[in-house]
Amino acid sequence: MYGLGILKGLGVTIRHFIDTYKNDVFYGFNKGKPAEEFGVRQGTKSEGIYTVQYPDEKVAVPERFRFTPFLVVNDADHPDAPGEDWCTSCGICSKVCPPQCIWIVRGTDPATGRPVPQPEAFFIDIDICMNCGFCAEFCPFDAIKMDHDYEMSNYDRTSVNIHDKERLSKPFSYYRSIAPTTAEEEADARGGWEHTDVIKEKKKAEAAAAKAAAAAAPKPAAVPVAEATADAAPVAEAVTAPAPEASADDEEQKKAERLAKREAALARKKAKGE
C-alpha cells in the first residue's frame, strides 16, 4: 500500500549489499584464502551475494548428485574375489536406458564357450548419456552406480567420451565414500555388503551347515521294548481300569431329586392353566 513494498524490498537488497562487502573486508577481498568457511557460506548461514570462484573453490555436491555411470567392483583387497566385476552383463540397463547409449558384450567361458555371468565389454557414450540414472535405479545388483565426476572436458570427444569397461569400472569402497548413506540402506535391503549372489551362496551354505550339524547330532539311545512295554503297563492299567461302581444311596438321592423337579413343573404347568 502506497508504496510500501517496493520500499521493503529495496530494504532487503540494500542489506544483503552491505553484508556482500562486509564480508569481503572480513575475508580480506579474498574468497579463496579461508577454505573453512567456504562450506558455511554456501549453506544457510550464508549471508550476503558472492561469486564461487570456480575452480579454486567448488561448491559441495549432495550425495545424491548424479552424473556419468560406473560400474562397481570389488575392492582389491576382497579376501575371496579381489577386483571382480558386480555386473553380471543381463541388459536391463542397456533396455531402460532412454537414448541407448549403453553396450554391453557378455562374457563366455573360453573352455567350453558358454555365456558366464561377466561382461567382456562394456561401453558408455558420455555425449549421449542424459545423467537420468535410469540404469543405476533398474539395476537388481547395484552394479552400477552414478557419479559425481563433473569436470569430464577434452578436445577429442570421438574416442574419450565413450568410455569402456576399465575406465568404468570403479571399487565399492570409492561408492560408498561418495555416497556414505545410500550404500548403507542398499546394504540393509540387501542383506550385507558384499554382491546379491554372493549373499544368496552365504545363506545357502549356512543353511546347509546347519542341516548337516542337526544330522550329525546325537540322538537319544533307544528303550528295550521289554523295558517300554513294562513301564508303560501300569500307565495302561491306570487308563482301562473300570471307574468304582456309584453307591446305592447316591443313585436313591440322584433318584428323588429328579422326582422332585419333574413334580415341580408339573405344579408350575398346572397353575399356568388355571
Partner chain sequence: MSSKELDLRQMHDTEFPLPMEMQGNVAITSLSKIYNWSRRSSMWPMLFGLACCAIEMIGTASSRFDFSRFGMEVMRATPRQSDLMIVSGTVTKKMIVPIVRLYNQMPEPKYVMAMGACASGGGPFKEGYNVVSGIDKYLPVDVYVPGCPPTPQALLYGLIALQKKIDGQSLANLDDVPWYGVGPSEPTPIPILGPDIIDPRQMDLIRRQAELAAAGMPVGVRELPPVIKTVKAIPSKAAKAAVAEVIDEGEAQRREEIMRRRQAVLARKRARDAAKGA
Second form
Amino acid sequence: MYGLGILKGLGVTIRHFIDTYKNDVFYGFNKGKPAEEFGVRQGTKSEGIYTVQYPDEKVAVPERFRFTPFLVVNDADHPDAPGEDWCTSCGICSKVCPPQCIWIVRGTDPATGRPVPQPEAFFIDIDICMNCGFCAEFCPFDAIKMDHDYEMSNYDRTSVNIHDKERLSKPFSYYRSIAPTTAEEEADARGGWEHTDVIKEKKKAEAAAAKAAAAAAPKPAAVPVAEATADAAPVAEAVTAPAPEASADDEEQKKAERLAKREAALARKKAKGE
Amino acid sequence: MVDYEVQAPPTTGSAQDAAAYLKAKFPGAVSDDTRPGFQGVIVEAGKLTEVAQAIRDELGYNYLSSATAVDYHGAGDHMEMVYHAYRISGGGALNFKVQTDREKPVIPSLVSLYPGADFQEREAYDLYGIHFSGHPNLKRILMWEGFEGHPMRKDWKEAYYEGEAKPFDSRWPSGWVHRAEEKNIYGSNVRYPADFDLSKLADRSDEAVYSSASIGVDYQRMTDPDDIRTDQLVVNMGPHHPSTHGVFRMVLKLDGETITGLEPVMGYLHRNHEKIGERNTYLHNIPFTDRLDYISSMGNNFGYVMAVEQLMALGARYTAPTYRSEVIRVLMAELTRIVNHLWSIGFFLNDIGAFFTPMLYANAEREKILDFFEATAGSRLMCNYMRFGGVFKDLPERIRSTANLMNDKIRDYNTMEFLSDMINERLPRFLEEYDRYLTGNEILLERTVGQGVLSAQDAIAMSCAGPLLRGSGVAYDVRRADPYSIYPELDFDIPVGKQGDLFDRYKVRMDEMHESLRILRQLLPRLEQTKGEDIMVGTKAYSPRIPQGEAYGRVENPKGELGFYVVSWGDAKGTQNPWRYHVRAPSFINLTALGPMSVGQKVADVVAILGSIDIVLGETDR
Amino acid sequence: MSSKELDLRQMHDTEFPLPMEMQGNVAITSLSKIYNWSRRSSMWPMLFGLACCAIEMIGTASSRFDFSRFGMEVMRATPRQSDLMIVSGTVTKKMIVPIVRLYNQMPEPKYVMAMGACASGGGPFKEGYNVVSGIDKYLPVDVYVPGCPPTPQALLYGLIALQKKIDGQSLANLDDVPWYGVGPSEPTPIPILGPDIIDPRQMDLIRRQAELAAAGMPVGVRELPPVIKTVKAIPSKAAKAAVAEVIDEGEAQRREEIMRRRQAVLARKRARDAAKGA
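Mind sharing the form predicted together with the partner chain? What's above is the form predicted alone.
Below, the chain from earlier opens the complete complex, with every other chain and molecule after it.
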C-alpha cells in the first residue's frame, strides 16, 4: 500500500516522543531526581531523548578529557616546598607541541648565570593550542597536564588568551581531583606522590643511609646524607653550590630533618589517598 | 586467455612483474627507482602517455588511486609526479613516477586515460606550478586565480614563515612570547610581491570560475548591466549554503530546471595541511590528521600511522605494533565508520527533505560513541589516539567522570559492558528502527531511486572510492583488496549496490554499519583475551628518526580510500620531518564524479547527489 | 537562561520598593532591561559552518545539548534573518570575502562569536599561507570561545556570556546601541583577492610599501604598525559590570586564591631562606 512506509516512519517518531516523556514521568520531572537517573539516561540503556540542562546541570567530563594545558605546582600546604613548580624547563613540551604554542624561558641563576631547573616564564597561546595533549603525554616530569575547565569564554582575546605561568599554575591536589586514576598510575610509575626529582633524591639518600648504616653499624647517630640535590634534573645542570666546609654538619642535619618531614608528608598523603 | 607469448602482459601478479614487463616493452623510457627505500619505476616524461596506456590496458592497473607532485628542491632539483595505480580486483600498487625540470615543469596530462587524475593534476598545477599538457581545464583549484606563486614549492615562503622545520628555536630556552602578527608589517598573514602595482589590481578569481570548461560563460558579458540578452542561467550555490556540507561551492548552468553544466569550486577551507605537515615532525602530524575528515578522526590517525610505520619498517630496528593495539585500532576505526555513516545518512536525509529529525536521532546515538571516544582518547572529535607502534593509552577500566565544576553530573560505566551494550544491543536496535523509520518511506524512494546514477566503469575511471564506488556495484574495499592490520582474520562482507543511484549509496552505508557491528562483535572477545597486554612497542620518542624512503599507507576510511604518501628524504641517518606529506583525500577525488552525475538532473537533486557522495570539507580542501 | 519559566523578580530593576505580597507578580523595570531581555532571548544564529567546530555547533543544536533552550532554536540559513554569526572554524583568505559580505548583509543589531581557536586567532593552522589569523582582523567580535574544538558545553557557556554582555547594554548609551544612531552604519569593506588577500583599509600602507620596493628601498623594516583589530565600541558601565561578572565568576576568585597561596608560600620560603642564611 502506498504510504505505508511513511506511516511506519511516523510510528517511530511517536515512539521516540512517548519514550522521552515516559522517562520524565518515571523520574518525576525535575523534582526529587534520584542521583543515578543522570547516569542511566545518559548511558546505553537510555530510552527517548534526554537534554542536559546545561548551566543548571553539566555533564562531568571523563578523566582523560583534554582542554587546555596547565602546569602542576606543589600544594600550598606542602611541608617542604609549597607552591614549587614541577616544571624543570627542559623544553620537551615546547618541542613536541604540533602548532608550537608553548613558549618557555629557562630560568638562570642570577649569581652564576647558569641554567636552573625552574622556568622563569611560561606561556601558552590558547588561540593556537589544538588541545592535542602531546605536552602532557611526553612531559618526563608529569609537570604539564590537560585541564578539564572548558568554561573559558571571554570578550577580548588579546588580553587573556595568552596564559602566563601564574595563570597556568594549579596545585597538584587539583590535578588529583580531576584525574584520580591517571594521577595514581603516574605516581606508581614515578614511585611516589612527589616530583620525580624528589623521589630520586630520596631513594639516593635511602641507599646512602643504608650503606652508611651497614658500614658503621654501631654508630647510629648523625647519618650522613650525601649530595641530595646534585644531578637532580637530568636536563639542566646541577646547581647546588658546594656547601661551605664549616657548616657541613649543620647542613646535613637540616637535610635529614627535611627528609624525615617529607616522608611523614608522603605517608600522610598516602593515607589520604586511600 | 592462451598463454602462448613469453612476454604476455601479466594481468595478475606483483608490481615487480609489471615493472619488468614495462622495462622490456619500453627500453630506455622506463627505469627502476634506485633511491634507497623507494619503489616503482621512473618513466620518461615524453613517453608517459604510452606507458600509462600500457599500464591501464595491458597490465590491468585500471584504478588510479593517487597522483601527486613532489618538489626535490636542493635534492636533485627536479619536480616529480608520483602515481599509484591499482587493479580493481585487488593487490598492491604499481608506483610510477615522472621527473621534470623545476624551472619549466611540463608533464603530459593523464586525464584522458584516468579521468580521476583531473583534480589531482589541477592541484599539482596550483600548488607546484607543473603544467599538464593536454589537460582540459588547467586552472587553480584550491587557491584563487591570481594568487602569487605556487605555495607548496620548497622555496616559497608564507607571510608567517618562521623556520624550515619544527621545533622552532624561538620557543625554548628563551621563549618570550610574541604573536606572529606582531612581526609582520601588515599585521596579518599577508605579503605582497615586491613589484606589486595596486593600479593593475583586479579580482579575477570569479571570472576564472565562470569561464571554466563546464560553465563557459563570458564573465564580462554576464556582469554587464546593459547586456540583457537571453543566456543560460548561471546559479551559484555556496560557499555559504546549508546543503553544501560546509564551505563547498558549485556553479550550475541551468536550462530551465535542468542542469547542463556544473563546476565545483573548492579551497574555501584550504588550510595548508600539507605545507604545515612538511614542516612538522612526524609526530606533530598525528593531531593534524584529526582535522582532515573531522567526523572520522580515528580513521585518519590509522592511515597516517600506518604510512609512517611502513617507513619505519625500512629501518633496522622495527617491531610491528602489538596485537592488542591492532585490535584497539580496528575497534576505533569501525566505531568511527558507524559514527560517520550515522552523520552522513542523517544529513543526506536532511538534504532530500526529511528535515533534521532523522539527523537528530542519528546524532543521539553518535553522541554515545563519542562519549566512549572522549573517555578513551580524551576528546569527542579530535581523538589523536594512535601512535607509531601502538595507541595512546589502553581502554580505561571504567568510563567515569569526576565532578570538578559546579553542577557537574557524574556517570560511571564499565567500559567493556558499555561497549558490549552498544554493539550487541543498542546500535543493532537503532539500525533496525532507522530502517523501519525511513528505508521504506515512499518519498525517500522516489527522491532517490534512479537518481544520480554513476556506472561502475565511470566510478572506476574517476577514481571514486568508498560507498560511492561500492554503490555502483564495484566490490572494492581496501580492507579486502589490500588488507592491513587484523582485517584478514575478521569475517565480514562488502555490501555493494546494483545500479549506482542515490538509494544504493544510502543502502550501502546502512549495510556497512551492520557489517561494522559484525566486525565489532568479533573484536569484543579479542579485547577480553588480550587484556593487560602491551599497547605500545618500544619507547615513545617525541621526535623519532624515520629512515629514508617513501611510503603510501592507505586505509578504507568511511568516506573512501584515504591514503597518505609520505617521503622521508634528505638525511641518510633518517629524518625528523617529512620531505613530502600528501593526503589522498577521498572526499576530494570523489567530487570528480559530481559534475557527470548531476548533468541532466534537476537543481533539487544536485543537493541530494552531493549529500550521497558524503564529502567533508576539511578533507576536500585540506 | 534557566530552563525554568520567567521569574519576575529577576526583571525587577528599580529602586522603587514593591510590597512584599506583590513581589514575583509585578515587576517595575527599565526599558533597557526589557529590551535586552527580549533581544537576548531570541538570538537567531546563522546556519553557517566553516570547519570542525561546525560539527560541535550542530552537536550543540542537537537534542542532547539543545541550544533552543536559550531562544536560539531557529538557525537561519540567510544572513538577513539572523542576529548572531557563529564563526565556527578556520577562516581562510578565500572564505573571508564571503564572510565579510554575509556580515554586511546581516541586519543590526548583530553579534559575532569566534568559536574555537582558529576563528579566534588562527589556531593550529595560523602559519598556513591561506589562513586568516583571527576573524577579528576583519569583523568586530563579541565573544571568543577558546578550545579546539570547544565542546558543546563550552559553546553554551560562550552563548551565555554573550547574553550577559547584551544584558549589560543600555539604551541610554549610544555607544552600546549604535544601530539607533543616525543613519545606517558603514559596511565593512570587502577584502580583495589579489596576489594575496588585500584589506582595503590597509591600502595606504600597501601603496607605501610598493613604492619603497619600486625605489629599491628595503621593504617592511620600518616601525611596525599596531595590529589591525576591529573592536566594538566601549560598553557602558553596565556592560562593563556584566563583563566583569562573567570573567570574575569563579575565575577571579580562583586566581586570587592561587595568588594568595603563592604569596604565602613565597613569604614562607623567603623566611626560611633568611633563617638559613642567618
